[in-house]
Every structure is written in structure tokens, then in C-alpha cells.
Amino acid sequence: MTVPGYRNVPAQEWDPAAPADPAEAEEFLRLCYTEVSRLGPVEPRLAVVRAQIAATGTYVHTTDELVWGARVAWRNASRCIGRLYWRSLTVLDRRRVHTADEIFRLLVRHLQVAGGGSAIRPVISIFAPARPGRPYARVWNEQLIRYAGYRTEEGVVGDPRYVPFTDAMRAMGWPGRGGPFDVLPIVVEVPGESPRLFELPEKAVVEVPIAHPELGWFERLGLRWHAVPAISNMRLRIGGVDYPLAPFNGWYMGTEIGARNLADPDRYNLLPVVAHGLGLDTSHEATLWRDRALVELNRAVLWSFHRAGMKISDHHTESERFLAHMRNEEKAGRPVPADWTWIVPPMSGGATPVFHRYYHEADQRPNFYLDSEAAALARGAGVRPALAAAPLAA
């Protein structure tokens, strides 16, 4: 099967100059007004939208359409296991904001709304849509909170995934501090201006120190991770209208941190460190030292978040919740698009119920898309010599 966006099949490239597709707009509106019955009949709205597209190449969503479209985009996100709560998404309408300073201020506000207190809330901030053939605002960062990676003679300090992006930020004037958990600056690009760097204030970044319920030496590793995973470079598409700046977050599943971010060999690569602390035999793979270290690292992440009172989910619980979501959707007569390679957790996959079945693969819209240019900017590939002197804002 070759469905765009699945199993490394590239999604169709976005053409920012193309007008809104009237057929896609109609399909979205009919679905919206069917599921949200209080909106009334759809035909008068369709007439207005057709006229707007004919006159301007696009149309403007009402607040109700925007909120419903964003929530359904989460419902259709085939790589997300946590869709049971799609109706609870908090939608922040930021379409009237255009300056870099205001955008950054509202990104900080997003993190505060999402991570204020221990109850991590799913939130999306939707900024101005792209207009056919016109430049648009965007954020370069892959996520609003990520840690820098520094090249040194002894190897990488910090997150190796973000070494190129860190190099790009330093070329643009960010000094960095050289630590293993330095929060990267936010790059905001708006039409008519050079990209600008902004430092996130401490109050916007909630972090959890990582310790272990039984192993005292674990805390001395000095590990920590941020509590709000806010993806910031994916394009939201609702009814043929594209929103290039629409950062959104849920909450972490423990394995995202403990089995990927901290464990992957090309990330923090902590399994050998944990295995050494546990006194495991690492001389050959058959001792399963990696598996034993992986379990303790993931126990530490879950226990630390619970100790701090921060919301997090384990992969067994989240797998059960996803199947509950599928049952809910099947009762509603809706297919559930899912990418098996993302739905199955990266740890103990065969021990979770999501492993033992096939899934419906389809590009259902509204949805989120990662464009090749946005992906390149998040890798630090967007810096040009002319940008090297871009100012750093507080």
C-alpha cells in the first residue's frame, strides 16, 4: 500500500500559490455542519464560501469551523496514539496576530496554558492562514521546547539530533551555554523581515528532574526533560485552507522520553550509562542488558513525572485508550486512520494490544502535514550568511 504520509511515502508537496480547492472546502463544510448540528443548514454557508474563493482564491473560517476543524485534524492524525481525547483540544484563535514579537508572546502563552500546573492540557494555537501566492509567518523549530547539541572534541554535549540547528542558531547570534539541557531559542519568521531569535523565559519551560524510585545513583546523572511536547513546524490544513503556523501539544507517553529521546544511540544514548550503573554484563547482546537498562530508564521517567505531579502516560495504558478510541469511532461510523509503525510503542510492542491488528491507512482531512522546507529549517538548513547577524530578543 502506498498511501502518502505512511511508511515513509512522502506526502504531496504543498503549493502555497494554489487557491483553495472548492471541492475540499465543500467536503469539509458538509462534514462540519453534519457533526455540529447547532450550526444549522450548510447550503447558505457554501454559497458564501464559493463566492469568497472565486473572488480571492481562499475563504475565511468561522470560529466554530476553525475549532471543529482543528479537533478533527487531531482525530485524523494517523501517527498519534493519544486521540481518545480529541474533543478536549483547546483551540486558541490567533489569526489576527502578525508581528514576530506578538507571535512569540503568544507562543509563550501557549506553553503556559498547556503546562500551567500539573494538568497538561492539549492545546493548539492557530495563527494567520497562508494566502495564495503570498509569504506567511512560521516558526523554524520542530518543537517549541528542545535541547541544544554542541560539538566538542570529546563528542556531542546535549542532544545530537539538534547539533545542526544549534550550529545555525549560534551563527545567528545565540551564544548557547554548552550544557546538556540548554533550551534552544525560538526562530520566528514573518513576511518582510529577517528571521528573529527569541529566548523562552524560564516560567514557560516546565522541566522534570529524572530520578529512580530505588536507585539513588540515578539522580546523580543530572537528567531532566521538559513536560510539554509542542510540535511547531507542521502545517494544519482545514477545508483547503492552510495554516503554516499552528503549534499544538498533548502530553508525553513515557516511552517517547525513556525509549527514544534519552535512549536512542543517535540521541542521548543513555542505555550504556544506565547498564553500567546497574552493574550489567554488556560484553554481548544475549545478556539483554539493553532491555534491562531500557526498563529501568523508563521506570525512572514515569516515576519522576508522577513524583513531580506532571501528567504522563505509560505505553500499556495508552494502547488501551487507543483501542477505546477506535471503538468510539466505529460506533460513530467513522474509520480510524492509523500508521502501525507509529501506533505500536517503541518498547514491549508485542505486549500491547495495538500490536496485534492491522489499521486503516488513509489521508483523511482536516490533518497535519510536514512540508519538506519546514523539515529542512528544523534541521538548521535554512541559515544563510545574510542572517548571521540577526538579533537575539529576550
Ligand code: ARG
Contents of the next structure:
Amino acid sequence: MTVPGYRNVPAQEWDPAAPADPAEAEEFLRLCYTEVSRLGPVEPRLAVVRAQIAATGTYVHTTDELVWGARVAWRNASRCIGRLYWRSLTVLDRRRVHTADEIFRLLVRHLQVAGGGSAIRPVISIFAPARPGRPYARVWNEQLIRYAGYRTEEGVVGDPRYVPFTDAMRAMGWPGRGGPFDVLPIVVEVPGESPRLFELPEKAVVEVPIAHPELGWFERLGLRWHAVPAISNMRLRIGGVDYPLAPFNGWYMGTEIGARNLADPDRYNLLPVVAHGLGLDTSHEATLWRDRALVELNRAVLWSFHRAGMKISDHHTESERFLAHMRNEEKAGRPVPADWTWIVPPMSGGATPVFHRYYHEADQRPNFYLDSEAAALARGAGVRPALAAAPLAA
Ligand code: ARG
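Alongside the form predicted on its own that was just displayed, please also present the structure of the form predicted together with the ligand.
The next block holds the full complex; its first chain is the one shown before.
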């Protein structure tokens, strides 16, 4: 079985010139007005929407439709293990905002609403929808907060994943400090203007220094990670209307940092470093030095977030919550689309209950999609020589 969006089968290409599909609009509105009974009968609304699409090629969501659509898009996100709390998503309606300065100001606001204190809240900021055939505002970055990667003679300093994007930023005038955890600037591109770079203010970036509960040397590795993962280049599609700029965040599951970002060979690649600190025999694989280093690195991440009073969850707890979510949804008579290859945590898979079963694979809408063009921009593909002189904003 091949389902778009599963196991590297590309999702359907988005055609930004196509008008809103009345059938998809109707399907969404029927779902929304059934699930949110206080919205009343759907028929009058359907008539209005059909007429709007016929006249303009698209239609405008009410606030209730927007909020419910965003929450259901999360509920349908088959790769997300954290969906138990889908109803609690805070939706910031930013549809009236169009200038780069205003967009950036509200991205900063998003990060403050999401992680101002230690209680991280799931938040989405929804900017203007794309109108068929017209240019739209976007952010190039994959996430609002990410670390630069610099190629040097001694190898990469920082996050190797962002070396091309960092090169693009430097070509656009960003100096870069050459450190291992330099927060990248945000690139906002609005129609009719060159893309602009903005530096996030300190107050918007909460970071946690990583130390270990028992191993004193761990802190001297100088590791840290940002507290809020905020995906900023996925398109939100609700009822046939596309929102290309709709950054959203949850809180971290420890393994995303400890078993991927800091551990993957093509990211910070720290397992050999941690194994060395632990004095492990790395001369052959059967000593399981990688596994032992992985456990201590992940303990350090979880312990450090807890010490900082910052919200994070572990993969055992999050797996239990996901099964609770599945039970809730089954009670409500809804299938739960899920991608095993993403749901199962990247360490100790078989020690979590989500490993021991199969899931329903389906592309249910509303949903979030990563377009290939957006993915390319996040890899630095947007820089043409003419842009190299774009000024750096504060
Ligand atoms: N895995 C990504 C990262 O390490 C974040 C993806 C979203 N994660 C989340 N907990 N909402 O930055």
C-alpha cells in the first residue's frame, strides 16, 4: 500500500494557482459543524461558501472554523506522537497581517505565548491564506529557533543540518558568530519585496544548558538546546484553503534532542564524545558503547530540562499518552492516522507500547504539508546573487 506522505512517498504537490475545491470545503464544513454542535446547521454556511468560491476562487473561514480546522489538522498529523492534547491548541488568528515587520513582531509574540514561562503551550499563528494564483508571504526557516552550522577546516561547528541555510544567511549579510549554538536569523519574505532577515531578541529564545545528574564533566561539554520546537515551513490546509505561513509548536520529547539532534551522525554526532567521557570501550560495536552513551545523553537532556523547570516529556510517558489518545478517538468513532516509522521513538522502541502494533495509514484533512519548495528554501536554496545585499534588520 502506498499512501502519500507515508514512508517517503511524497505528498501530493500543491498547485497554488488552483481555486479552492468546493468538495473539500464541503467535507471540512460538514465535519466542523458536526463536531462543534454550537455552530448550528451547516447548510446555510455551505451556500455562502459555494457562492464565495464561485465568485472569488476561494472563501474566508470564520474564527470558529479556523480554530477547529487547525486543531483537527494537528489531530490528523500522522507523524506526531503528542496528539492527546489536540483540543488545547492555542490559535492566534494573524490573517490581517501582511508586512514583514509585523509578521516578525508576531513571530516573536508567538514564541513568548508558547514558552514565556516554563509551561510550554502548543500554539499556532495563522497568517493570511494564499489566494489562488497570487504570491503569498512565507518564512524560509524550517523552525523559528534553530542553530547555525559552519563548515571549518576541523569539521562543522554547530548543527550540520543547517550549513547550507547558514551559508545562505551569510550571503545575505548575516555575520554569524561561528559558535556551536548560534540562533539563526529569521527570513521573512512578503510579496513584492526582497526577503528580509531578522534577529530574534533574547527574550524570545529560551534555552536549557545540558548537564548530567551524576557526571560532573558533562556540563563542560557546553551543550544546550532551545526549549520550543516551532515548525515554520509547513502549509496548513483547511477545507481547500491553504495557509503557507502558519508556524506551530508543541513541547519537546527528550529523544528528539538526545537521540536525534545531539546524537545523529549527521547532526551534532555526540555519541563518540559522550562514550569517551564515560571511558567506554569503543573498539567494537558489541560493547554497546553507542547505546550506553545514548542513555546517558538522554538522561542528561531530561534532567536538565527538569532542573531548569522547563516542560519536556520522556518517550515512555509520551507513548502511553498516544495510546490514550487512540482510545479516546476510537470511542469517538474516528480512525487515528499514524506513521509507525515516526511514532516509534528513536531509542528503546520495543520498550514502549507504541512499537507493538500497526496503525491506520491515511492522508486525512485538514492537515499540515511540507512542500518541496518550502523544504528547499529551508536548505538555503532561496539565495540568488542579487539578494546578497539585502539589509539586516534589528
Ligand atoms: N524533531 C524536531 C526537533 O528536534 C521537532 C519536531 C516537532 N516536535 C515537537 N515536540 N512538537 O526540533
